[in-house]
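First comes one chain, alone, set out as structure tokens in the form predicted alone.
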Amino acid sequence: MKKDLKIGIMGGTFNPIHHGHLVAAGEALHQFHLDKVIFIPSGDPPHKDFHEEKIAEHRYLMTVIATSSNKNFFVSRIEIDRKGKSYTIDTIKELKKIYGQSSNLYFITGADAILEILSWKKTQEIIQLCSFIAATRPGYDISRIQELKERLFKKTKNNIEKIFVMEVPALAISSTDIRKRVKGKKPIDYLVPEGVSNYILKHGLYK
């Protein structure tokens, strides 16, 4: 009998992807016994004033380079190729069609992004279709996440564990800081995979 897949979904702009993203994905893979993690670079996110769509292909290729050495990591163009705004609900539904309605999807994202979930399109439908893994830095105050759980699941207490908290030390790294360092001609070695660092240099990104 074919088992239902447990799939991690790692969403983000990945501008650029860095070791924090990779460590979070690897930890989720291990902790939640996932079969694979799919990295999905954002297309045109509704919550960001996003001027980087012109480098969408660069973001996608850097993600491919960064994940290529892990047999359980995959990269999808599902949002990059989608026209118009990219909504999580559309991506989740499409993945359900691809992997089957009984597949178990785990959306991996930062704790701060989880706290914005009530402003997402069709929040209640999303939380019925997938679980969430909130990646946090050590010492992060998780009381706000607990409050969010209670607000989302007060009517269905059996679903309260659809949001899981996962501590990841490497999350202190940020894409924003990496872009600033490149612009300021500071080193980014060990913050991103070597292949990504070389790609940024070769294409003159973030100058």
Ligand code: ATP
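Keep in mind that this is a model prediction, so the values were computed, not measured. Positions refer to the first chain, counted from 1. C-alpha atoms forming the largest set that superposes within 1.5 Å between two forms make up the rigid core. Compared with the form predicted in complex with the named molecule:
Relative to the superposed core, Y140 undergoes a C-alpha shift of no less than 2 Å between the two forms.
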Second form
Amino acid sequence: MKKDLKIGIMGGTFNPIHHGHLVAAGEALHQFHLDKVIFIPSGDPPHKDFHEEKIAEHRYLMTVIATSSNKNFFVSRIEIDRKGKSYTIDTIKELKKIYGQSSNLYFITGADAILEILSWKKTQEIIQLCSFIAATRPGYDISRIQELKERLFKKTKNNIEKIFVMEVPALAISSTDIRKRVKGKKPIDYLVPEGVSNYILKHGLYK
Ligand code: ATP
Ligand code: MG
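Same protein, different condition: the form predicted alone was shown, now please give the form predicted in complex with the named molecule.
So here's everything in the complex, that chain up top.
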């Protein structure tokens, strides 16, 4: 019998993708014995500032460049190609359709993002369809995740563990900081894969 796939989903703006993202995805692949990790860059918000460049295509391509050397990493355009704002629940439902209802989906986030995602109103519906892996991230307190777990599982009938905390080697890297560094003409080597820093230079991003 074919075994059900275990799929990691790494959502983010990836503006730009950096080694913090890659370490979290790689560690989840290893610790949770996932078959693959799919990176899903978010779509551009519809109400972008008039002067701001539409950057979704750049974010998508940098994600492809950064993940291309890992045979278990893939990139999906589902949120980029969807019109308007993407909701996590719609993305999860679409992935379930693609990989089969019995596939096991693991949403990989940092310790900051899980609190945001699970504060939304569809939380109970989301938690029925997938598990969460929250990677430790410098500057973010994981004790709040424990509180969140207790709050969520008080309500759910089937008390299955759906949120896992994953220790990853701490990388105090953020896309916000990388964008600031580029603007301030500081180096970003070793914070992002070489192909990504070359891409940023070539296209004059974040200046
Ligand atoms: P920004 O500063 O623009 O918010 P970011 O570095 O937080 O960018 P995102 O695209 O917002 O990157 O993050 C995508 C996912 O990766 C989120 O779940 C986030 O928590 C996680 N993540 C980002 N950086 C790290 C890191 N250094 N360590 C662990 N997880 C991370
Ligand atoms: Mg972020």
